[in-house]
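This document opens with one chain alone, in structure tokens, the form predicted on its own.
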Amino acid sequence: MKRIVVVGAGAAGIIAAWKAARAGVNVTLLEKKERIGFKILISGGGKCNITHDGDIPKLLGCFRRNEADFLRPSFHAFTNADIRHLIESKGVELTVREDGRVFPLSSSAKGVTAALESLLADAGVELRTLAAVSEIHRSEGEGWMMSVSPPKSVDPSGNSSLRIHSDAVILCTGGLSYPGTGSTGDGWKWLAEMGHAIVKPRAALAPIFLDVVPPNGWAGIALRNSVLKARQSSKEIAKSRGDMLFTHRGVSGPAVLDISRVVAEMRQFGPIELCADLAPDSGYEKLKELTMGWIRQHPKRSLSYYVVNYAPARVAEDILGKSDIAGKYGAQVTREQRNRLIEVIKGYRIGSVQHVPMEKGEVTAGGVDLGEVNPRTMESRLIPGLYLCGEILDIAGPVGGYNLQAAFSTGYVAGLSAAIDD
């Protein structure tokens, strides 16, 4: 019987191993951590945003053009409906939120990983955890050989290593985000040694650190449904609408994660400033009318009562200070101060970007050059019998379940192709 080894038990590796085993081959799934799906467990803040409910064109439209072209065959081969059905078949109830994001009804990722582990068992996959691959190479006519041993934390001596042989290998070792989950770039190192081009890894879906950290006590404060903008040399380079969260070192939250990839890529070309439109549904003139209307109705009330409609109390205090109207009530505000208030609300300065930490991102941009992988089979165009899927590839979509779907879909295609190809 054909033997396949899958390296890495994340979203892509789990589905690849399951599909290959279902196709009738002998499958061993190797995972260096003590359990499978480590990154699934922390996705969506531990709530697991499995996928997005949009149709295939909508999903593909959220990726960059070259990435969408690459993903199209796999997204049609294994759809968002397919992964939902698979997980639901194990008794996990799913729900679709208003924004189209799909989560387990329990809001816990543990049920999802348990369902996936059950699928592996049903398919007869040999799962080996605490199995770290230290060496991998292909011998002409002899297939593949991997040296496998427990991590040094388990066996410091390294005396427990063994060799595993296979006819084909599926590599899905992830990128460099959250290295504590096992994503430490191992696969890129091996592939570079085999001759594959690796696009320089970059942060994506990551928090942003600021040159001047937020004031004490601001960590955890959120700006809801604002439009976050990144500017470089007075030019807008990225923007995203959603929630933003202040942290001890900068900002995070969905809107921040969405622009982090562009910010990380452009940071080398000069300073980047972040600002937020706190009233995105009102233009300047509309906001001027609303402000004047409130002042007419409440001439003796502090403007703080008005500004909290657009920002939490502590941020509202800062807005009032930057508008030079702290402690003033409506009738005391001049036209210039009122106009300044509107400008601050529409362009509230968050700060200058200091760093986008790749290791804290949900995914990593960069990876194996997509031109070197067949998108219909996920087989390397350079090395027969080697299949690549998931975050190891140069793909990074936005927040919303798109990246897990890319992992599931490319894993499915890799598993099927590795099983049926001669």
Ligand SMILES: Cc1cc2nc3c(=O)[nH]c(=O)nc-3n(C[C@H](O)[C@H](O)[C@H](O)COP(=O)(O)OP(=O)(O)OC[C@H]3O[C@@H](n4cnc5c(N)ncnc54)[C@H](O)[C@@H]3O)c2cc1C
Contents of the next structure:
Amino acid sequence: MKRIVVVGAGAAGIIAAWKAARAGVNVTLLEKKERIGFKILISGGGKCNITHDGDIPKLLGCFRRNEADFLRPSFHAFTNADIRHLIESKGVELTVREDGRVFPLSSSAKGVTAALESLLADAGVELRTLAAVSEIHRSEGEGWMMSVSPPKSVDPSGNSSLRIHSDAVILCTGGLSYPGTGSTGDGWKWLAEMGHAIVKPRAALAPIFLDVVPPNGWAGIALRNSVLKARQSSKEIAKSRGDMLFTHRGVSGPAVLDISRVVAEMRQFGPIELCADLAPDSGYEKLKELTMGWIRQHPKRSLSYYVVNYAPARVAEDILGKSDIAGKYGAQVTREQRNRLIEVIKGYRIGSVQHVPMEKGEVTAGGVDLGEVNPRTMESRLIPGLYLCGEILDIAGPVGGYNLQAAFSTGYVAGLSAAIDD
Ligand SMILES: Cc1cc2nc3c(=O)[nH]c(=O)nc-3n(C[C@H](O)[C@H](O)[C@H](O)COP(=O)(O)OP(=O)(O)OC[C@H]3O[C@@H](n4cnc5c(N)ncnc54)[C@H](O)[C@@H]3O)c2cc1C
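Structure of the form predicted together with the ligand (previous: the form predicted on its own):
Full complex below, order starting with the chain above.
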């Protein structure tokens, strides 16, 4: 019987192994951690946003154009409805939130990984955990050979290494973010040695660290529903509307995660400034009208009562300081000061980007060049018998269940193709 080895038991590897075994081949799934699906367990804050509701074109529309083109065949082969049915078939109830994100009804990822583990067992997959692959070779006529040993943390001597042979290999070792989950970029090292082009890995869906950290006591303060903008040489390079949060090192939250990939990619070309429009529903003229109206109504009140409509108290204080009107009443404010206040509210300076930390990204952008993988089979275009799926590929979707869906769908196609290809 054809023998397939799947390296990495994340979302992609689990579905690839399950599908290949269901297609009737002998499958071994090697995972270096002590259990499968570490990243699934921490996804969605432990609640596991497994996919997104909606039709396939809508889902694909959330990825960059080249990524969507690549994902189209696999998203149709194994849809968001398919992964839902599969998980539900194991008794895990799912729910669709108002924004279209799909979660387990229990709000716990544990049921999802338990369901996936049970599917692997039903399909007859041989699962080996604490099995870290250190080398992969292919020799003509003999197929693939992998050196496998317990991770160094379990066996520092490295003496208990063994060799496993197979006819085909599915590599799904993930990206580089959250390395504690087991994703440490191992696959890219082997693939680069085999001649594959690896697009430089960068953080995506990550917090942003600032050159000057937020003032003491600001960590945890949120700016709600503002428009966060990133500028480089006074050109806007990214923007996102949503909540953001000050942290000890910089900023985080949905709007920050959303622009982090572009910021990480563009940082090499020069300094990047972040600012937030705290009144995105009012243009300058409208805000001027509102501000003048408030001042007319409350000439004897401190403007801090007005600015808290746009920002939490501590940020409001900073806004007043930057507008030169700290402690002033409405009636004491000059036209210049009022105009300055409006400018500060519309373009509140958050700071200069220092760094977008890869290890804290929910996804790694970059990875195996999509041009070198057949999107209909997930087989390498350079090396026959080698299949690639999941985050190891140069794909990074937005928040919302898209990344797990990409891993599930590409894993499914890789598993099926590896099983049926001659
Ligand atoms: C904090 C966080 C929250 C997230 N939340 C969501 C969410 O809610 N929804 C969503 O869609 N996406 C979310 N994501 C992203 C999503 O989890 C990943 O995109 C997806 O899990 C990637 O799956 P994968 O199988 O390609 O890679 P991984 O899950 O990274 O799996 C790779 C596996 O390979 C194993 N491995 C690596 N090297 C070796 C080796 N040498 N030998 C053997 N095994 C090896 C690793 O241990 C790991 O188990 C989140 C990610 C993070 C970090």
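All of these numbers come straight from a predicted model, not from anything done at the bench. What we label the rigid core is the largest C-alpha set whose atoms superpose within 1.5 Å from one form to the other. Positions refer to the first chain, counted from 1.
*Asks:* Treating the motion between these two forms as two rigid parts rotating, tell me which of Arg35, Lys360, Gly100, Gly46 is at the hinge.
*Replies:* Answer by hinge criterion: Lys360.
*Asks:* Report the hinge rotation between these two forms as a whole number of degrees, treating the chain as two rigid parts and superposing on C-alpha atoms.
*Replies:* The computed domain rotation is 9 degrees.
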